[in-house]
Structure formats: structure tokens, C-alpha cells
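Coming up is one lone chain in C-alpha cells, specifically the form predicted alone.
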Amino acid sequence: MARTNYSRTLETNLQNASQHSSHAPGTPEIHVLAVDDSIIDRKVIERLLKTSFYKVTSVDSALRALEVLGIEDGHSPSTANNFEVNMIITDYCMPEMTGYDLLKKVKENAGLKEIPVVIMSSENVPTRIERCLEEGAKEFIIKPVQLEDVKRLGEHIMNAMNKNSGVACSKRKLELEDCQSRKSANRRPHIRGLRVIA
């Protein structure tokens, strides 16, 4: 009975997702990595995300997600995949490696730690939710995922993108200031009306 209600809710969510879209033309494409061992839940989240105009890569395990991110074996992320992931949304309960373990691996990696991670679960366990949020998850969603949940994800992505672009701008500003100070240090002093002979 509970599974039937769950299936009906999923069907309703997909119908609602088909009727709504929030993509503004000319905005950058946002790439979400969706991780869930259940093919039904994976297809639902993929469809909800795509109808909200997110680019989605979906995988069936946390280990596969690590491969996609290029950090299997604990190494730095590789650029072999030629794409940037802007958010990870993962199920909590999966075989071999949980969503919590995936969250920890991402947050331990210097190249990926700024990517927002959202955990999903069909079980409402307060200690589990608290543990994930303390480890750095941006949100913990109780399944079935609703269209409103997907709309909220955009806020986390934009905050992370703004933070990253702010860091890049600050770094570029420091590089320019450093370059200008080196140029002025190498210049000979010049006083109007006098010439310095070296």
C-alpha cells in the first residue's frame, strides 16, 4: 500500500514537472550529478531536474560518482571528463558506499569541496539528517522529491557559483595589483624637468 502511494506521488511529481519550467534564455547551463541506486528514483530526479533545465548526469552508485568526478582512489579531480559539476544530489542508503560517505569524500577534496551536495532519503532519521548537515550537506530532502525541492536547489548552486566567481575575481585582482607593483618598482624615477642618469 505504501509503495503504491509512493508511486502515485512520483507520477504526480513528474506531471507537475512537465508543466513548469524556470530556465531563462542565455543563462549558463547548470550540471547536476544525480546519484541513486534505485532506477525509478534516479529517473524521477533526472526528469525533475531536466524539466527545470538542468543538465543531468545520473549514476547508480557513489563509487561511480567518484569515477565521474575523477577522484576515485582519493586523488585530485581529473579534467579528463571535460565538464564541470555544479551540484551533487545523492541518495543516502546505497550499497558499497553511502551518500554520507560520498559527501565526506567530496568535502575532503580541495578541488571539489565547494560543490553543493544534497542528500535524499526515504527515511526521516533526525540523527542521520543532522550528521549530513554537519558534514557540509546543503540540504537533506525526504523522498519522494518534489518540484519545489528542485526549485530550491538553484539557490545553493547560484550561491556556490557566486562564491567561486568571487574567489576568481579576487585572485585576478591580486594578480593585477602584483603585476602593476612590479612594473612600477622596475621603472626609473622620473621628476618633471630632471632626467635621472643611471
Second form
Amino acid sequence: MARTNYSRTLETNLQNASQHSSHAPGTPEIHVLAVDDSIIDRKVIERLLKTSFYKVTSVDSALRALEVLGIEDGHSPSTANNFEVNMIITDYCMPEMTGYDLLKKVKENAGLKEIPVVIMSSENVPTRIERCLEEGAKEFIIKPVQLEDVKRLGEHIMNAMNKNSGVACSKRKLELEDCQSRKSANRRPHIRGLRVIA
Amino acid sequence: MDVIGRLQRQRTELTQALFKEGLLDEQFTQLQLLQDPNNPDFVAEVVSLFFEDSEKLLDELTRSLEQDPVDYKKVDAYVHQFKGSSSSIGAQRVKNACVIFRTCCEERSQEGCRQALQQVKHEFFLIKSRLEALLQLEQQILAAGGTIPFME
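For comparison with the form predicted alone, produce the structure of the form predicted in complex with the partner chain.
What follows is the entire complex, opening with the chain shown before.
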């Protein structure tokens, strides 16, 4: 069951965090999977993510991403998310398999569909953006990705974690409020999904 | 201290000129913001990757335009890549030259593409030499025992 897996994952993360994390004790270890075929963009997104999150895995293709997520062809869904990915941030335009295709595969999988997915693209194509949001992407960020984009992402992760754990942890709530207060007056071009997280 | 002061002034002037002349844009500042004592070589590393990647792309572009007939879709794909990476490091004039190049691809203009490629090469080698000079200055400052202040 996805819910059970996630609760256990959260517990493990919290235990690990208190043992190994350089973050405040009790803060869950957050693992972000970044997908981009550009080596330069991977380097930048990795660094950006590390300013906010503890662990980053970056891969150069959607196919590699599927391997990390444990849903490459042949694997059963029960092995999904062994690496406990809390968020996926992916480029849209990639050879072989696009970020949109990756999004679809994630949302089709019972063990992975709750993972927030964010799409990045250098091109501002409204139909493309709409399609991604309809498929369940939490946000569509126009490249180049900046620090304030990344600071906003924590909110999606916290929402997903709160939803899955079923427990409204006061510390996490505090972090969520903290994320919201960081929103700046000059917003970077990004399109927030219309779905509201329950 | 005088040596460091002089070097830091040079660095400030060089950086300001790069922004003023439009060779660099805000994205480069974003990269500088990401550099800290735990990641002291971040900018140098990204820039280095950009140089390497770009030279490969330029080779591919030159080769692709020499083919007969020209595969404009392929050329456009390379330019798109180059536009992306130059945008990611803040190499504004390279990025702008790529935008023009893409238009020539859309128009399937061989001569237009050739000229656009020349322009992209020109802008790339220009920013490359200026960034190399900047990074070298920073190395000299550090070697002299100074620190690199974040300058806009």
C-alpha cells in the first residue's frame, strides 16, 4: 500500500536524519531526483537544490530516472521508490523520453504517484505547460532555474509528506509556513498547478 | 595588502564591465550567489563545463552546416542546446546570438546559418577569454591571501 510505504519511509528518514543529517535534528531527510540531459544544468540544479535540501541525485535521462525510481521495465511496482525520492524535478526537452513522458509514468504508478513532480523548460509554450499541469505536475518553471524557484519547492514536498504521513507535525507545519513567507514580491515566471493538496 | 587591493579593484572593474557590456546577465550573479566557503569553486566549475560543452557543440554545428543537404532540424537541436547552456550561465550575448541562429534554421537559410554560426563563435570566444581572465584574477587574489567579495 502506498500510504503504508510512505509512512514507513518517513519514519526511516526521520531516524536517519537524526543520526546522519547535518540539518536540524528531527528534520526529515529530503531526497530530490533531478533529471536533465544538460551537464551544465545538472550541475546548477544540483547546487541550487542542495541549498535547500539534504540529498540530491541527478541523472541525465528519463530512463535513468526510471531506474532510480525502480520502475524500469521488468520491475514490479513493489520495488518502486526504494531510494525514497521525495520530489522529482525534470527538464521537459530530452532525447528519447521527455519530462512529460516521465511525469506520466510516475503518475501511472501506485507507489510513485504521490511524489511531487516539477517540470523545467527553457521554452514558454502555454499548451505544453497546460498539458503538464493536467497530467499532475505541481509546477512548471521557465529556465534558467533560480534560487527563489527552489525555495518555493519545499512547499510541495511538505504537502506531500503531510498528506502521506497523516499526522500534522507541528515542526513540518512551521517549515511550510516558513516556505510560504519566503515568497517574494517579484515573482519569477512560473505556473502553479491548479490542484489543491487536501 | 596593496597587491590584494589592486587585484580586487581590477576584478570589480572587469566584472562590472562584463555586465555593462551585456556579455553577462543576472543568471551569472545567481551562480556567484551559490558560491560559498563550502563550494568555493562552483562558478569556475560551471564555467569550465560550459566551455568544454560549448566547444563540442560548435564543432558539431560546423560539421552539420558543411553537410549537403543541411539537416536543419539537427542544427536547430544543437543551437537549442547551446542556447540553454549559455542561458544557464548568464552568457547573454551568446544566448542572443543563438536565438538569431534558430531563426535562420527555421528559415532554412544556409547562408544565414553560416553567418549566425560565425556570430555565435565570436560571442562565445569573447566571453570565454573574459571569463578566463576573471577567474584568473580571482585565483591570484586567493593566492595572495585575499578573499573574493561578492560584487554585483
